[in-house]
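In structure tokens, the next block holds one chain alone, the form predicted alone.
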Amino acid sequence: MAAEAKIKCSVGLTGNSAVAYAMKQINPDVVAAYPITPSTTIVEEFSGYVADGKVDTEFVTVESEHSAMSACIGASAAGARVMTATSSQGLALMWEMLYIASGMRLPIVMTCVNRALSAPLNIHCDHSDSMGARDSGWIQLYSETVQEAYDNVIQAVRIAEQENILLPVMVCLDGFITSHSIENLCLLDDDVIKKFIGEYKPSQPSLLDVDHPTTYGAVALPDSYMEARRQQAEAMTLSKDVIINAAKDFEKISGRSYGLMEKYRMDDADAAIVILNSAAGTTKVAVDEMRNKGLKVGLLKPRVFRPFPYIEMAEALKNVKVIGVLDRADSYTSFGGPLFTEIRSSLYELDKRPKIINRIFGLGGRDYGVKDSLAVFEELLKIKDMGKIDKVYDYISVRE
């Protein structure tokens, strides 16, 4: 660990109470945000900086979050350092302006509190908001503890505003069960962070720079169209290394090692789960009771979802017989939810394939117990030993 790097570990704070806090050390030039549960206590929390004085932040209260994302393309757009936050319907409202904030190439950062989406109204967590953005443009970093969370949004801000990058990044944490537990973690010094994120110098020209003029957001016409998305398709692809480099250069302050994925017990695995986010720490819990009895079973627990690191996760999961890969949304195509599609993608190219399970949980904050992941655990062993699979695509923990 760097020498200059200042630590104050066993500090007891929410999820959300981790991302203000983070927020404040990052100081952003401009927030605008609309609040919504449960990610309201994020910019309460964070305004209360702001009228003490703690941040020089213009934050900017808005009448909805479409147009909080609206004013944070603006900001931005003229040159300011954004952040925000929302959750579910929130995100959904700013549907139309999320691909605005891709594709004009402005490293916004958002922290999305996973919530379920209506109808009927659900105010507790599911990853449907965030995976129904997943082909936005944004990057996606997903976080189990809070923690994590507070990590990934400090490297968000590195990551967004790199300049072959220049892309907005979406810092995701359970709705409740992260955002609202409390849980020790170590918080780095203010200056720590703001040597690690660096000032921030716009890579575009600015909308407000009258000497050299610019244009956000101009009519693109079927012979350039397809050139300004190839370029977009392009960063996303880059920011994979830039993700891995911010995140080595994160443990040299921190001493806390992230990557694209954590793998558990995956060296001798016959039987993984991949599963995402705060559901993670369970499934450990059921892999180590597992492993006492002498089952050989592992986790992978992707943290980037966007961009997606198919090479990486069929890697990962290669040698492994069987996988249960567990969604907390659903996408409707009657196979399977959206980490389970990625995740058989992935493997496709490999030469000898791992059979693989899809199975729906969680779904509007319903309990994911570590009765449920050791049952989902015997269910592969039996898959494994049986070499039959009965049904691809299930629910489980459901009352048909």
Contents of the next structure:
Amino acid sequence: MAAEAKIKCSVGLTGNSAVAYAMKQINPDVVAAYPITPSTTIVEEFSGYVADGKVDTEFVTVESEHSAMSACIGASAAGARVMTATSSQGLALMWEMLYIASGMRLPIVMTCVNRALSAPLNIHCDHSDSMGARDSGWIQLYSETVQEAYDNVIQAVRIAEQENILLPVMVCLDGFITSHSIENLCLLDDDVIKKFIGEYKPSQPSLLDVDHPTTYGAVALPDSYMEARRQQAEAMTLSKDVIINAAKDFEKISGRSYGLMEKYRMDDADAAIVILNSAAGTTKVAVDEMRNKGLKVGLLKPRVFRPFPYIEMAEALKNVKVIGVLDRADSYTSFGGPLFTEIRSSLYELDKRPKIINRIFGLGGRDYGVKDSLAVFEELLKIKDMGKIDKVYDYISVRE
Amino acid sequence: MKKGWKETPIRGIILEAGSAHEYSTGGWRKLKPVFDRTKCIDCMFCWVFCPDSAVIVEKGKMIGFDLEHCKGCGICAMECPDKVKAITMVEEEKEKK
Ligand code: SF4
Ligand code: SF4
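Please could you give me the other form, the form predicted in complex with the partner chain, since above is the form predicted alone?
Then the entire complex follows, led off by the chain already shown.
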């Protein structure tokens, strides 16, 4: 078959439709979910596929996100391939179960459509939800576009289920901005995806294996708890190579290349913005405008936030003179957002460390436009010229 | 020597069935069930209700307690029918004296 026949390009889908379609193609054994804006239509459309007999999935409707994740955990421990989706308060309600999913090493794949957390109540995009879950032991992949969200969901299944990893994976995309915007994207053939993800065969006896009865979720007292946690840390460390390898294989079937991060016009950049998800697209436009004026600026867009690729991050940023990390969430440390503190820490080993500032932007869906991006670049170049930083941590696009 | 983290089965799972048997919970006991065979009518209520499977039954007869695992909760004494009351809970220490 010709390569073109395998890839359907120029299909217009919203981020949520693309994720739902990827889930249909993956055809998981179990999906347990509870609807929450802006992730709702993923599950809504997927339930349509279930009702139409397009998938073999057991679709479990539950009364809350806590139960959704609980049902996912039970199903995954029973040996099923499991997926779900959520946002914001829904993710927050899953909190205790997120740690159980990762601690029990269950390769659940969940899409998190990023949305602000209450209070004040807000349904629009920021990264407070997934950033809050950054220490829950889940691998986290971030997606700039609808295409990336689709591609990440497919790769997530492969990454999660690797025998030496067995960790849950969260695929993040921006609420409304990506989830509800229609973009053209290329879809892969069902068969190609099936081959790429393979069949999920748990290497250990599952809960339903009556010939090999096992206990999942047993108590581990001080004499054994730490060994389990040490194993989890190892799996997270090993997952970096697994993510890279999955991306390499994915490129072979899709022609699209992914890594731990995307570097945009970074080669000789004096100033760089580091930013996640859809805002990276906006920033690229600003980079091009600045470059047209002969100003050496670039963009670094992390794709993998957990595990945090600190070596590659330092490598990518070591020749930049001034870095602006833009966080779409605050950690309320009074020092900076989550992306900032970790990138700043990654640079510590460098002999010559770049100057670095943090700007909190876009909370609760506050618009981030090209002009905002340009303003940050101008500030960065000013710092480069003056050689000093006025404020390390601040908010932008906020009314004074 | 217990296994190191590389050898421990991952996921915190326990691969053998019935391993709880090796874990003695008897030491938690403050009250201990004492059984009067002459009053017992072998109704098996105690056997059904004991949360620790610590009631020993042989050939349809209640014969006593597995004190390695009995936690002394007193459920058996409570459930033993009022008209027989074949089980009484006594303080572990007092009984020893
Ligand atoms: S006291 Fe409790 S644990 Fe002990 S035999 Fe009676 S019911 Fe079982
Ligand atoms: S509940 Fe009482 S009467 Fe019934 S079997 Fe147990 S000890 Fe005997």
